[in-house]
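One chain comes next, on its own, written out as structure tokens in the form predicted alone.
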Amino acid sequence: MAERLSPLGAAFRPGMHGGPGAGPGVRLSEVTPPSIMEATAWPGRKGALAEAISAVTGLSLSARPNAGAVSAEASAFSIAPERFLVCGGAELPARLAAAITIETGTVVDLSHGRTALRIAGPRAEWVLSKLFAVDVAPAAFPVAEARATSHHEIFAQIQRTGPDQFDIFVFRSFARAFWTMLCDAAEEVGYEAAG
């Protein structure tokens, strides 16, 4: 598989940038997941798809509405009643595709099409209460769970992957556009930028 080029461009400029000088509030990157699926169950046969997943990715899934799980290795979040994002390794669409039988739903490779940008740091919350009207608390949005938004015409899938840490999914046209204004509302609290 060719190795996709970053679609920030000159937009990612590395190191330290804003802030009072105490140091970076939040660490801004760009996740490079091998993989981007998304796959969608037939009508009541979500729960069947999230097993499936997670005979995939050895995460613990659920079919609940949010529900999302976090590994090392992969992640996978509900994006619709009957939908899942799941990332992980160059493996992952092969092994998903041989896991999720026609009885119970289908899967998109969604990797040249989606960028993932993370978000990590004491003051990542406060960054992206900026940008978007979602409770990113964590008792609203607890670890592994995601949401789904926009900031002005750019939609955004977001998952918590950490205690103080965020994925944003968008769609990869609008990644150096929504990377700028990401890099906007980080200035205050200081950001690192790093590859």
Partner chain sequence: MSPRRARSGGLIDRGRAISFTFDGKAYTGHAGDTLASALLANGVTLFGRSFKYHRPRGVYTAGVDEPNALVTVLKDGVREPNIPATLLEIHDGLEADSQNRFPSLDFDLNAVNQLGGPLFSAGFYYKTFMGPVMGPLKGTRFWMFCEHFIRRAAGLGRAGYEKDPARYERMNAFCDVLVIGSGPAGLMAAEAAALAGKRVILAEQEPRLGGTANWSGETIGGVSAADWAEAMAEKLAAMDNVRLLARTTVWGYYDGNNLAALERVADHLATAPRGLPRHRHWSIRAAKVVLATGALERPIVFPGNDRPGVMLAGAAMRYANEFGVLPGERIAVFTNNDSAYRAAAALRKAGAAIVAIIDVRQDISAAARKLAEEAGVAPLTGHAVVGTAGKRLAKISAQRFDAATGRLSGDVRPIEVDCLAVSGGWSPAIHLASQAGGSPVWDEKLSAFLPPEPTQDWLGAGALTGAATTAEALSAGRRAGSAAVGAEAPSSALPEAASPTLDPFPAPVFEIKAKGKAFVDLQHDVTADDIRLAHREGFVSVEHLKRYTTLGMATDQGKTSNVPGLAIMAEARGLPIDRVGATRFRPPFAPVSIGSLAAETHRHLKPDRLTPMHDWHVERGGRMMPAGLWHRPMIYGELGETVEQAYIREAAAVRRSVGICDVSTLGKIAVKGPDAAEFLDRVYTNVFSTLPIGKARYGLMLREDGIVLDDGTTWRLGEHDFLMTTTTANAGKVMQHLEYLLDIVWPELRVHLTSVTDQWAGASVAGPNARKVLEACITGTGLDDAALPFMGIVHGAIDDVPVMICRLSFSGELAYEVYCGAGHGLHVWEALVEAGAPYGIVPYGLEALGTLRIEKGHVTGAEMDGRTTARDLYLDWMLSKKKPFVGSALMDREGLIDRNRIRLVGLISLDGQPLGGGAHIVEKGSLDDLGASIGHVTAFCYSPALQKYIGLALVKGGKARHGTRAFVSDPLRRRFGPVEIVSHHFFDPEGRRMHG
Contents of the next structure:
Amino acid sequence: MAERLSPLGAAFRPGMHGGPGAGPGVRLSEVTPPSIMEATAWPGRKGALAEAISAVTGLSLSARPNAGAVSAEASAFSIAPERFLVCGGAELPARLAAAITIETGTVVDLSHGRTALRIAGPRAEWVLSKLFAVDVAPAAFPVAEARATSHHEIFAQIQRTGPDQFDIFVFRSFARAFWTMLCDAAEEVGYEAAG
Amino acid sequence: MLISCPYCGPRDLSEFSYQGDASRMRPDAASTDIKAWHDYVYNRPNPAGPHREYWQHTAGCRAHLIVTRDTLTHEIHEVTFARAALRAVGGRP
Amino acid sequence: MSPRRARSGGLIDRGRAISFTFDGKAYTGHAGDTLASALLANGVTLFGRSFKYHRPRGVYTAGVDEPNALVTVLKDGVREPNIPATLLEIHDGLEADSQNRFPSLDFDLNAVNQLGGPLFSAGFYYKTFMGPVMGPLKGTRFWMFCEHFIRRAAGLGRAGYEKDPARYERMNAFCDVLVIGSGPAGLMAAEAAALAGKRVILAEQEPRLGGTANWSGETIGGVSAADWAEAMAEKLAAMDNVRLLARTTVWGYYDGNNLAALERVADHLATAPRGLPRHRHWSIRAAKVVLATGALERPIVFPGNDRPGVMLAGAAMRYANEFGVLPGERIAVFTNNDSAYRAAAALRKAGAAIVAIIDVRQDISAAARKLAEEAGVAPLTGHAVVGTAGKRLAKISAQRFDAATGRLSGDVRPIEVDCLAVSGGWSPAIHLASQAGGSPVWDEKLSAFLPPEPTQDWLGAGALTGAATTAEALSAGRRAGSAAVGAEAPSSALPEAASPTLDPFPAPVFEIKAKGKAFVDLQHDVTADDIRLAHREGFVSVEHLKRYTTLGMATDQGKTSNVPGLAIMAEARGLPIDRVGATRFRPPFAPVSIGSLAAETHRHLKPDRLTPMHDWHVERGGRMMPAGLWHRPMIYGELGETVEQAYIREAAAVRRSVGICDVSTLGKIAVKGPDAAEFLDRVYTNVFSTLPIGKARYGLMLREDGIVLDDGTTWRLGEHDFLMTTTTANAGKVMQHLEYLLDIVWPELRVHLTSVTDQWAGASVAGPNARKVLEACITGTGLDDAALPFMGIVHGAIDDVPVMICRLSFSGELAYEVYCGAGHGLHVWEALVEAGAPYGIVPYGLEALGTLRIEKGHVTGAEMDGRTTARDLYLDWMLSKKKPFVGSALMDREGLIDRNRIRLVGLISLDGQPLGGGAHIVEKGSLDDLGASIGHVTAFCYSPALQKYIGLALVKGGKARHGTRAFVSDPLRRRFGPVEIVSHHFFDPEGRRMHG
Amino acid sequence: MAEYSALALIRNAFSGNRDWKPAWRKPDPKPAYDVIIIGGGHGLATAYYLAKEHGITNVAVLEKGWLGSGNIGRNTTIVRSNYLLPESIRFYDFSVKMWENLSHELNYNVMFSQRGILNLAHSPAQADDYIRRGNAMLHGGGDAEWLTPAEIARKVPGVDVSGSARFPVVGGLLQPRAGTARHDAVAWGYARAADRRGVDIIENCEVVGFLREGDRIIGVSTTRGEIRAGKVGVAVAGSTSRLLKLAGIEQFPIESHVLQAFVSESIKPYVDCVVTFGGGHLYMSQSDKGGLVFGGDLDGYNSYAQRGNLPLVEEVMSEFVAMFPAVARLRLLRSWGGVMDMSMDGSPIIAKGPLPGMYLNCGWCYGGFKATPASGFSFAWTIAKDEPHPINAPYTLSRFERGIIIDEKGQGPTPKLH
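Just the form predicted alone so far, so send over the form predicted in complex with its partner chain.
Up next: the whole complex, starting with the chain shown before.
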């Protein structure tokens, strides 16, 4: 089957850019996983949904707001009161659809609809603060939590996947615009765009 | 103004969409009482003081919230999920 | 050595010389100088011209309150007008020009305005320039003629038209405590909060932290106050939980403890490093705020108080202590309070001669007397300054004065001076506190407004709250810092501050009434007499005073003039000052660059939204146009083609053979759940629960008021699984509408909605050969009428990519919408184009799309404009009578079923000319005699199928006019011509082609 | 009475400006009037026309604060009639014609300057919309012109007409007869002219209740005592719902919303006409003092607070620099908020009722200032004759129930969008 194309196009320019020279403040990359699913529970069924997702992905997922879990193969984050964003391999959509019955909730395949961009490095919090009005300090936004927010018109789900690392899921059609803005914001601290 | 979304926590006003007065009562779908429909669609109490109103956290979890806010001071007294609250009373606030 | 630079002292870096120009002339200053201090050091006293009378003006303050010394900075190839020289740090290569003068600062022709002084009294323009009632200048003409000159004389600096190349940036911040002001109180507050482990932001508008400590000349903790402040700043800077923001003015206090601040990141640099913004706009959400914003000195109003060489006493002291600059060599001090005595002593110590201290009070404190001794002069108590002389100040006149009655007596005594330092007391900088909410409180003894009781989460400390001494500021600051974080105050001893025990209360003297113009608002040239005139004419409330005289409306926002102005009005009215009213302060505290607030959007207003096939369109000559945030091809231009030729070619190709169009921008919503069908029945006017799996149906939605909201097709993919499409323009609106209904109106329904617009790339393949094109590349499904009937859906693959195909038509041709995962969109698109090559497949843009739909009479946003009903558009057949739906209750109100409403028709141009979108329809008339409009053209095109210009229109009566003649009337573009009103179904009304 | 003129100005200049008289008296309220108008904005114009056109001079205008403290003194001073729907064109064109003679009529220079208003269009669809509007104006007897981007660049230097703009300008609709006026002068001019005709203008007089006889309104109780009246007009845009509650009307098709306005620092003449940005929502003009006066969308929620929010400030500035990229280098001097009477279709209500003895003038959204003369004129007519003038006949209260909506923006009953 054909390769899935990145939406970044020519806006993706690998290498070092901007900044004062003493190494990049952040590293920027596209990390869209093979599968992205949105799973939503009926009222009162979020726990059951979390269990079903855990069973499929091997993650240990709780129903706590904003909480998530990450493994080498998969990740899942709560993104709304009854909703999770689940990422994984190519087989995920079919397995998740099978595991989540209509009595628990529904799943929607967004593998092509969302693009994940990663910002990592010592100045990641600083650069993100230029774009998002959420508190990114570690105490307020710990590792393995997610935030749904937006940069102007661009809706974004931000997952903290490491002390200095965030994965930002944006709508595919906005990915190039957002990438450009991310690069622009990172210019002050210097960035490396990497594949 | 910051609104404390019960799911996302306190967020900037710009993440929310105002959906207006939360005291309006939609007539039964089959009702042909034009007066009642007119009141629902067009009339508002528009109080100066505490106001129960709907906000959607459009740029966040997308849930609708019932916010009690003072229209004289913009102080927010209470925020709850709309759907849960309305389900609890059978859709009739 | 500059003539006015003191031999030693000041915090400037004497080792670093900096060159700059003012009005083209080169000067040298030192690192740490402002433009004001550097020019003063060079002996410059004339800085600008006033607003109305173009009077020469010198620098009056040393900070944010400057009314006079405004300059235009020329940098980055653009002009930045109205920058106070007192806030402008010099850097190598700085170019600044004076303003509001012609031809030069020294000789300004407009100074002739001064001669007409009494004529240009407050509000004079309301009383004249109305012109004759009759004749050619009646109406507004005479006024507009006069206004032309008034506008040219008014205004301050000149702005440029070149795009500002600078970078601006927004920064979001969160903290437990935001401390505003880094004087002794602010530093202590920040330290106390930081030691408790809380996140602290300390904002200071000056480049150097310390506030008054940098120029008070006091000692704190046994060292000079400036050194103490520096040590404190270093200590705070070393703490992880503290962010220090120098050059940062907190200018707005908004609801929910959201504060706005402007950081001047690069203004002081000759060239900004790459990626660094010029200004950074901080939006700060603070759990608590400590306001330690200090106090601003205010003048006494007296005749000639605006002459270059007159300045505030605190400013003169600051120039001496912080910048090592003497504002004069022979200085007199004029005061109603003790604080000016410190200035006198400091100026003397820096090397100036203090020739007189003129005090309106009869009795002064011992501490003040001692300071006068240090200044080397015996104070002239019970006296007042009644006049000044000299092009730049050369002489002042003093006279005996009774502070209780305001009466002058005795001989006028001339005193030769080159600088007069004036103090009329201090006004706490309550601006932010007032913005936060509540009314300021007048303190009779301090003759000042104190901050209101907090209505948001802030605490005040220091001079803001009326604290008179540094010792008080230190302890209040620490208390506030601790209280803000709910911690015990640090146990360490407070640093000791040694300051003289001055009398904190000024004499309530605001104005010396004598002959001559006495200015209250220096920048707007509002005099004390103007205020009395306003009173005489009944403009007596503080707001009327402001509006009638323009007092306090200038760029300094009345920081020096507010209280004296109120006091003069209060006296005229015979009321205490607080009964006249207090000004309500509004954001911003000080002017803030518009670019900083636009931040990164200055470079690109809105993000670009691109379909998966975007780059292909651009490469193939697609002329892209905005459709909301999307970019869509309008046409694919071939060499030498006009837009019209291009769309005709594209549309004709679709009718003749086959075309392909990117429809990825259509809104797409996954509607899932056991109640999905029921839900759709409620939101659409027609029925969806009967739709079989694998079929699509066209649907119409209304608003609750019965007006059309949107249309589109919805596909049933499973029992509980629908894919709804919306128009591109209304995708977001429809999503919100549906979410609202589910959350609030029918919370019991089990339906989930997800926007999948971006998940799917969509290509519409249309034309008689469409099926052949698809058959050439599809696998896994048949496409004949049995496998894929009209409005049917099949799944298959194109070049191994899974696709979903729905046979539906917007063009009236046999057509298919091919959907695949967006990441495969370009791949599938290219496969389709390749498969279409034998049939001459043509990509078509929005213009051709529009042409095809007009020929078919399909409606879009131009017809569904938020005012039309289903009946207006002849879509009544879609209004189910079997069930209620959103909008069904109100759609039959009398006004919405009126026979005379404008309704959809088709138009054919009878003169072979285009119809023009937005043209109106009339029954009769001409361009010279416009008839009554009976409707308007919503869309038009040249129809390749009909070989005519045709259009859609909304016309009164609608169908009833079919077969009649009318005229298209477009006087705006000088077009008038005959049309025939016909059915909007122009082409193949039976729909044979799309079913074929 | 001191007639205002150039001669009077010179005469007074020689006498030290000591002889000017108060612009209006400050009388105590009388126990009863023929007509009371609540609200010192449109109410001033109403009182003036009651006296002038209908000879009804036993009139009081009650203002709760200082005169002009309501929206008449808090707007961005634009006067125009560039509307789409025939009802609106008729009404606002009538108003513009009154503006053209207002300074003479009032003997007070309200500084109405017909510098024109230019609406920039940024897509072919928007251009069609604006052309439709321009043609509607011309057919309705008004004035309009269509400008190309090149003509726009000549008329308004500094506007970004480049193809690289995010929303490139494709044309613009100009109404040459539109312009700006000095808002305070309008309030003061009407107050002075009404006062000279015998109307009592009573400041600092807040209405706290209505006097009733059964259903009928027969006066008001105020912070300065009870005042009886044959007829009571309510013209309190921004506070309509509050006032009607005092009369027992709990529900009404009005929401109160905050609109912020902004002014930059003063600069030399920079832009001559009023310009609006179609790539968002923004309007701007330059005042005679030199400040760029501008505004955008509502803050978007019910409010009586006259306090704006920060995100909206940022949004407005973004649009401003998109339209005029050079203004990034200028500075915002002041912002303020006003409370708007947002109606359900964006059009006003000027009608008799809803209670006997009461007359209502409200729902101006943020377009009330330009309407002041026509609003006052037609409201006075309605009060005097107990029937509407043809120009305000469509602006009924019953139109919502009857579905005879006058929705210029096509946004439906969502007040924040009008």
